[in-house]
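Just one chain follows, in the form predicted alone, and it is written as structure tokens.
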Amino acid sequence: MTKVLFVLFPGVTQLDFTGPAQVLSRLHGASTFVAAKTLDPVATDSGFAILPNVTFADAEQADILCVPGGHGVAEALGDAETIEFIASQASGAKWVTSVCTGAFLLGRAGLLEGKRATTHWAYAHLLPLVGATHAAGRVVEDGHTITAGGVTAGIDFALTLVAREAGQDHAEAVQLSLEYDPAPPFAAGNPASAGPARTDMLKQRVYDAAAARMAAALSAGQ
């Protein structure tokens, strides 16, 4: 049995978690565990909550550790119990992974030092604060560490990992079963395709302040 463990915290982005969870749950022999400090519902940044099925104290050792991101990462960076759990699980995991800004939780746990990594485009410039070098790409592998870009890139990372564990044929079968055949109605999914005007508008409205909060939280732990 392959134990797939996701770490939840208040303010997690649900698709960072549910996208890869949907894919990895179809890995042959996989069992999915959703860990949080307690079994109470964990609020997402989408206005609803997710119910964990195991606590940090009761979680078994993961084979695949996945840390999603979200606007709650800045607060989670200061939560010693969460960081210690990530570090402990990572020490025995075959794969250590993150989606979006979950990379900074890996980094705070000391797991990205000297590694190539990626995260959401609006936070990529902060990766050196956790000892990582930003590498462009939706999925970046460095040894047994895999980081994914923003939100939807978690599905790409999970399919990549299924291929590593069970072969490309199985990964392609999972992709087909989910009808994962992206054909977005607009070419605006990254800063290059969206263009500088739209990117700057979104940064000014959301991400300049959010990145500043993240930088402050990272600096506070140094």
Second form
Protein chains: 2
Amino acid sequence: MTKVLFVLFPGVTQLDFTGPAQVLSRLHGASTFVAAKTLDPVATDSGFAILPNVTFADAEQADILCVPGGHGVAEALGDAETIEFIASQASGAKWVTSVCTGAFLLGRAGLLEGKRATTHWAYAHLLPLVGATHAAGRVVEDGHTITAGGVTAGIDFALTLVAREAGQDHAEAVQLSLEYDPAPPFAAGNPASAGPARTDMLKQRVYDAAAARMAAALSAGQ
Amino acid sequence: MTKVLFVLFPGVTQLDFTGPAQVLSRLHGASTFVAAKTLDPVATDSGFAILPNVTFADAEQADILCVPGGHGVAEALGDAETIEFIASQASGAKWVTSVCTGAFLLGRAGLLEGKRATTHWAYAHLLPLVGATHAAGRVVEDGHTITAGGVTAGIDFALTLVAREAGQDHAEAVQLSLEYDPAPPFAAGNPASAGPARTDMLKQRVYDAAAARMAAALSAGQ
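Next block, the form predicted together with a further copy of the same chain, ref. the form predicted alone:
Full complex below, order starting with the chain above.
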């Protein structure tokens, strides 16, 4: 059995987790563990809560550790129990992975030091704060550490990981089962295609402040 | 406020719901309602449960009704309370939508009669059983009824709907915030790209039986 373990915290961007969970739950022989500090429902960013199925204290050693991101990361960075759990699981995991700003939780746990990594585009400039170098690409592999870009990159990451674990044939069967033949109605999925005007507007409205909060949280308690 | 309401049932394919929920929760002025028969956790297909935030009985009239799919659809088709709730909400909703095999729940509620629609590729041949004509495309619009293809098509659908509701500019900002610039590692997302050998293998392993169960459920109680 391949134990896939996701780390949840309040304010998680749920698709960072639910996208890979959908893909990896179809990895042959995989079991999905959704771990949090307690078994209480975890509030997501999308107006609903997810129920963990194991506590940090009771979680077995995972084969695949996956840490999603979200606005809640800035707070989770200051939570010793969450960071220690990530560090402890990572020490015995075959794959240590993150989606979106989950990279900074890996980083706070000391897991990105000297590594090439990625995260959501609006936070990529902060990767050096955890000792990582930002690498181009939606899915960045550095040894057994895999980091994915923002939110929806988690689906591409998870298919990549299924191929690493079980071969491309199996990954393609999972892809077909999920009809993952994306056709975005618009071409605005990254700053280059969206253009500077739209990107700057979104930064002003959301991400300048959010990245500043993240930088402050990364600096605190160093 | 735009009320976005998702209908949950046991055995839902969670990404059918969580993908659109991630996108639509970023529609300006939107509130997300996740409705089920009771407030008990709803088991998904991915090894974890989602907590509804409203019961069918207490749900207000939605502006956007969205019905996800999953292996649980075959059972939900026989559940009068679920079907009546969908029919009742649809009668007052601005948009009536489905992802994946959620189309058959719309269909059982009488909402696809005479309409062009789509669903997961492995079930498309069953659309005439609910009076619909299968139309090509990952997102099919017929008046205020929008149906999406399998699982991941829900993300494309939801961005399309954000554009209909709030304009392309807003949809592109949401797309950029979710870094939705998909780069599938393989080209196997539909039967044409996956090829007949892989498609037939998956049908034999999963979908021939699943489609037969769906057809039987659609025939029962007609």
